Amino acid sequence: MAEIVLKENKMLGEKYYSFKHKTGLDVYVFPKKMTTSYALFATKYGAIDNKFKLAGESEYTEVPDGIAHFLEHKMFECEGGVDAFELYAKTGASANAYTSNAMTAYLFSSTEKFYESLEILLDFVTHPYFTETTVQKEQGIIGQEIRMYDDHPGARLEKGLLQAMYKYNKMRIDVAGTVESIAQIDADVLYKCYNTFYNLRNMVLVVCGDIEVVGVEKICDKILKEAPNQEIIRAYDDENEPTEVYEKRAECELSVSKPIFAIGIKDMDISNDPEQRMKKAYAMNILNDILFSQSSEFYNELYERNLISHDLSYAFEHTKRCSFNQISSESQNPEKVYEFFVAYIKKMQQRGIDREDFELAKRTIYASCIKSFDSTEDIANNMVYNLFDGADILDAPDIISSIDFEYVSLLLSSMFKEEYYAMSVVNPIGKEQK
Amino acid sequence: MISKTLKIADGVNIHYIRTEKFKSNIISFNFITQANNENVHLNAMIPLMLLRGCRNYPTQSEINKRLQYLYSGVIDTKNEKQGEFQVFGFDIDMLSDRFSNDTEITKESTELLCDIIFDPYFENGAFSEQYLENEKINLIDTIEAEINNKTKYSTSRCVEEMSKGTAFAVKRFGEVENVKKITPETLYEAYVKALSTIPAEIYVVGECDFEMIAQQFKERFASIKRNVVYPSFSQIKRKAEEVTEISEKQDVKQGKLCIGFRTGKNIQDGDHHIAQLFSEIFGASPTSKLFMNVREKMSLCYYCRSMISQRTGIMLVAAGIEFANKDIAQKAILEQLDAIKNGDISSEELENAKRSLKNSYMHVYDNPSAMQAWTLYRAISDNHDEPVDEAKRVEEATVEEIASFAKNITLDTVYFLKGEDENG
């Protein structure tokens, strides 16, 4: 029996157990009295990991863009032509997977036969099976997935923004790759990536629901084999990434009713300490709420002048590998919104934020953090995202409480500088350039 | 799921779905009326305008500051089409009182919601002209933005074509031309009409002082003279006559195929679980015939799925494909349907579908909004079955029942969205 560690947050009334399985896998069990249980088996391997070697190897391996996502698709096919979905069909679990820039996750949710489904999950993700025929077949399917995103305004907007902000950072890479890049993928290169990154020491298992630690450990014992202790060295080639944005604008045309824009604010100030990163992330959420929420001057003035639509969204992404803030909406005139944004920030920097606004925004962020513990799916996904960045979701409420007015004021002056701003715009087709 | 229901005014009920699972409570306020082109845009506008300001908090900014103070209470406007019905109102999500030691979150949030619904911000006895002009532009933008999501656009175009001239075809935000004509006066009339004639169902989900909430709504309704007009059911078209082919062009990279069928039944005819089971086997799950064949075997698409609307009885199959593959995809989809009609359902497929469907029914109990939506949309169709009842009924279903459901399905419309440079 592995040594089990308990972590608890009494205010939230939540806790989880964790242990290192003898095979090298870190396992987290988050008990929650819900009808649905949720399991997530994830590897720290995403679109940005396209150049790597194992410690001791002399040469880096470089692989085509989109391969982590391709691998995710292919993992569902098991030896003998069986599909993992067919196996899950025996337990009734609802299964899926996703790939992001920094991770690949396999998941299921179930209302019965949890341990049987867990067995399927651990089994198929640890048993790759690729042949040239199955790889070719997948190229057709993923080709259509890429086409779908080509027509998707939100996906195009995001891609434009990342490519405008970053010159070297691999966030520039499309998670699904391109039709051309995935054409270069074959079974050998898939095995190479699999054997490097699907090492249990590079993975985590998080389960959340009405579940017991012993049951989970038993399934791990049954299915998993000890992983070789190998160190993965990843080359990100972004040492020369400038603090300012690469390009001020990214524009494309799609068949949309009116322009959609995203203003990005690049941030190269990333702490090595995960707790500091979590603190900054929540503090920026508070600041964003003060600056851009529906009670802000920014929102209301633009809204009343019909320069933005009802939905203005803003989000701050902050991990070890990348950090940026973004504000997006629809507008007949994105350039005008941009000008307004620049002037508004200058004004706020001179005037400073209001203490009452700070307290209100802090309440908002505190409450939404608490509410995020209402679903087994949200808990498991947030946990994995944070674990891969070295952070712990049960620390969040205390970290939010520790954020003071002075810290948030400081962020207002340090985070917003014109050379950090870029804007991505998706225009309707044939729109005259103003 | 409902542990208590109180009638608080003529045609107004408040229901308590009590559950201790969550850290927040929700209140959902729903007006339910017949969808028609005379009123749909006005009703859609009501929640948008009410959320612009009330007498106590006359601006959007003040309402939102109040919500922030109430621990990020979130009020969403709501305007949905459920077949021939329009459902509009508000949903509010409130952090549970146990996480605050200085604020009565539930009580004060309910007060705010009631202020917004019953005590609007008026200028000279009518809605603000300036707010209205603003909201008209926004609503028109929303209607025009429906073109942005090509998958949704193609499915709603298909339904529209299949339902021409009926309440089912009425668009949920109405027509741009009609939105333009809204004035502070016509909107005020519509607002008064909603308060005095449209039935309302209010749901409270969570663990809170239900009686207190019910009392607040009751007091607000007490001063309103109600003369309720109940919406009536429309007849669905049970069988397709001839197949309509529609193709449209836009500057897109991927073709969107949407095939519309008539199932001959809607939820009121009973046995809705058979329709759902059929859909699981046909195209609503990753082990369905469409997924396994059209995607996995033929590699034609990333998605190809079926969905059945519980009120209209319309089934849609949607797929994103290469333009040139339209005929081959259509043929493949129809072949899979024929297979089910001929009873080609293995016992394994049936058992898989049962498990998968039960799983999704039971999921409802883990999400307050899903519990509320399930209860409301069933109630609209006079169906009061809970997810657990449906899950039990699913157990009993047979291959014959599903094949006989499938046999009544008729092909009505084939809609295809393709690129500007494509022929045909």
Given for the second form:
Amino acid sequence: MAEIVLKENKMLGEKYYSFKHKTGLDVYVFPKKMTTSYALFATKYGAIDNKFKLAGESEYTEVPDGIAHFLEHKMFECEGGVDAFELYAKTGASANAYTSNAMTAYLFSSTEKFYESLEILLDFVTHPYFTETTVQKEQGIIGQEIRMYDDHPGARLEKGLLQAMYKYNKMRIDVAGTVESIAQIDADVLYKCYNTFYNLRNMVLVVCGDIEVVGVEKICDKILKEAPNQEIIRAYDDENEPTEVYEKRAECELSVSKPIFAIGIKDMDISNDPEQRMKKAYAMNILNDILFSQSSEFYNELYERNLISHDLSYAFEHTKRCSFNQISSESQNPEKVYEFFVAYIKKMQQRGIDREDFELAKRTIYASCIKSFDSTEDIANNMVYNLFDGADILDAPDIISSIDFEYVSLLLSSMFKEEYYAMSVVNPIGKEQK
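Form predicted alone, following the form predicted in complex with the partner chain:
The next block holds one chain only.
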């Protein structure tokens, strides 16, 4: 039996167990007495990992954009024509998968027969099966999906913003790739990527629910085989990424009734320390609440002037590979909103944030963090996201508590500068460009 490590936050009243399985896989078991259990089997492999080699190899392998997403689709198809979803139907589990810029994850939730479903998960993800015929069929399916997203306003808005902000960073790459790039994918390159990145030493298994460690280890023993000990070297070619945005504007026209916009704030100040990255992420969440929530001057003035709809979204993404803030809504005049945003930030920088607003926002973010531990799904997904970034979700409450007024005030002055701002707009078809 593997050595079991306990991590506990007594103040929070939460704990998890972890162990390194004999095959090389890191396993995390988060016990929760809840009716729904959740499992997530993930690899540190996403859209940005399109240039790589193994230690000892002289040349890098460059693969077509979208291959991580393509591989995710193909993994559900098993040898003999069986689909993994058919297997899950027998256990009553609800299954899915997703690919992001930096990871691919396979998951399921269940209220019964958890260990049987876990066996299905580990089995199909560790047994790839591709042929040229099935790859060609999938190219047509994913090609249709790409065209669908090309017509999706939210997807185009996000794509436009990332490509405006970044010149070299591979966040510019569309996760699904392009119709042209996926046409270059064949079975051989899929196996190459699979054997490189679906190595168990590059993966993690997180389970959360009314589950026992010994039961999870037993399934791992039954299904998994030892992975070769190999080092993956990834080339991102973004060393020359400028601090300022690449372009100030990205615009397109789609079938929308009113223009939608996203203002991005590029951030190149990324710490090498995972705890400092977590601290900055939560501090920016606090600052965003102060600046842009429905109780803020920004929201209320724009809403009263009929410049934005009722919904205004804001979020901060911060990992070791990229960092940016984003504010989005719909407006008949996005440029007026942008002008107001620039003037508002300057005014707030001169005036400074209010201490009472800071304390209220900090309590809000702290409460949201605590509440996330009431969901097995949130726990598993947050654990994997933080593990791949080198952080630990049980540290989050203490890190939020450590954030002070001065730190958040400093972020207001350092994060928000006009050279860091870009805006993406999706206009109605035929709208005259201003």
